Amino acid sequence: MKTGSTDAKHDVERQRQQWDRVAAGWEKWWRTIEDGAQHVNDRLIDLADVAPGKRVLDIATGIGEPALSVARRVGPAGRVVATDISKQMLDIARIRASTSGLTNIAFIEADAERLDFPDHSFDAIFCRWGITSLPDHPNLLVKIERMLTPNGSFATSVWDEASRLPLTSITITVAQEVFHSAPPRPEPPPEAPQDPLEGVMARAGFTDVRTEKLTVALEFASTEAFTQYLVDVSPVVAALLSDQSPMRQAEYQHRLVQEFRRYAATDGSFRIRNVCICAVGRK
């Protein structure tokens, strides 16, 4: 029973670590993140139907979305908490925050799978690409479903499945040419989860669960610009690259280019499309 706990609490410090490792580099691109996913941020909302004076929790919310979007909202009568696993990315959250002139917000540094809100504490709950990357999710959303008031919404967005992410195999198949190992995976991998989530929602005690697709575009100047976006904000790239040489680093990061410069577009600029599956039940 120990080890099991001892590896629980060892998990959840790895994690932590992942992430205050990109935290740097999630604010140095947050405007190419946040241009290219501000529709989901808004989708997600008005599935929630969240209105002026809500009282609304954010999970995993990173450098601050969609709590930010959702404090906007919700106005100075509602309130906002946002959570996340990692006190730099918290960190940023809060400038971001402060610099928007936003109050009715509150940052608490908490791991997700272990919140101990009260039941019928808020009126929506959000969780941004975070929620399947948890290994123990399904307990999760029944802990969700009993935090909300009653005909309170969750709403949800995961990547689809990692045949629709091309690009993300092309990270760990060069990782094996030029390291000459598998990579470490810090994380699942950013796909769907095999229990299809509608299922896993309703299984939890949600009614009315709905789910669509939207896609995701990011643009760059150039493949050299996405290449280097991918080793600042990647947990898994930033795990490959801790113990390698600068320049074995190099090395990877000029092979990645020369196998991204393909899906480049004729003026020498890059998109990447990913698609996302958004989510909403009710209590």
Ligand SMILES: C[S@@+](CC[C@H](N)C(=O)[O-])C[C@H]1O[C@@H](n2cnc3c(N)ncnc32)[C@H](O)[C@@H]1O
Contents of the next structure:
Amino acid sequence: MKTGSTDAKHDVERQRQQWDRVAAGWEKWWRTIEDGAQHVNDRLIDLADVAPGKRVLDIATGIGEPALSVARRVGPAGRVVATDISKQMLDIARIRASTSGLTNIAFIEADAERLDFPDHSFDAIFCRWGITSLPDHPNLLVKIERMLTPNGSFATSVWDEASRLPLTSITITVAQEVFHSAPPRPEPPPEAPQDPLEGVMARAGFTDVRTEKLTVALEFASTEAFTQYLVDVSPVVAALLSDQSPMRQAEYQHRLVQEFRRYAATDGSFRIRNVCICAVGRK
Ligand SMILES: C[S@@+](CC[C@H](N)C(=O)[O-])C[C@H]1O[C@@H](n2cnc3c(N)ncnc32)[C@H](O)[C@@H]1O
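Hand over the structure of the form predicted together with the named molecule; the form predicted alone is what we had up.
The next block holds the full complex; its first chain is the one shown before.
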């Protein structure tokens, strides 16, 4: 019988593999993602009131956001530590930082729930689209609050409940149809938090907690391009396809295109508009 901690280790390892698998896809689609999402970085940095010279932590940075944006804001006198569980994501983030001439970021491979920086290490902490997929995020928020300097800020964004378009369930339904099997449990859950984030943050000890909504619009030339994007960047879809033959994978993709086509614009392009909630709280 497995112990709880063996199960937890197994889950973390599975998360790492799933995200490693899609890292190249995030790089491939980065322009599309950031055309729709750079304003979220900018807003989070403003909400946390980050000034030059500050020390900042970015948790679950992926291929480097908001770490790179905040590194520009804090300037050469500031320091950013960017962490993620996926080595493949971090390798791309490092290249992006060095291509941008940023030398004030350190990248560390680490499970968010096992971060152990000393108390009062950072003036601001960020996490864009990562916090609520962590099973024990209420406890992580308590740790984050401790790692902040007095009056430091934590700013995060999560997907709004209303963003759950039928698109996610279509990816699962089509998989059941094509692969004739129950799909694996989607990890990380593409879910909004069960509890409103403000409440969880307030219970973790944050004060002055505020939230606001922002729209993230992603634009694709065609339904085929959108489907390819999903196959490339979604850890859920990547997990669904991981042990299928190339023929089955092609069939799956073809069926997705057929299903998604009804959501395309009349000129054939495909646009998704998701709403995210940005939250900020102070120590
Ligand atoms: C949706 S991506 C967001 C990446 C980036 N913050 C952005 O907004 O572009 C989620 C990220 O969380 C990371 N992640 C998942 N589980 C994690 C964990 N337990 N600890 C640290 N990072 C984790 C993944 O590797 C992935 O890079």
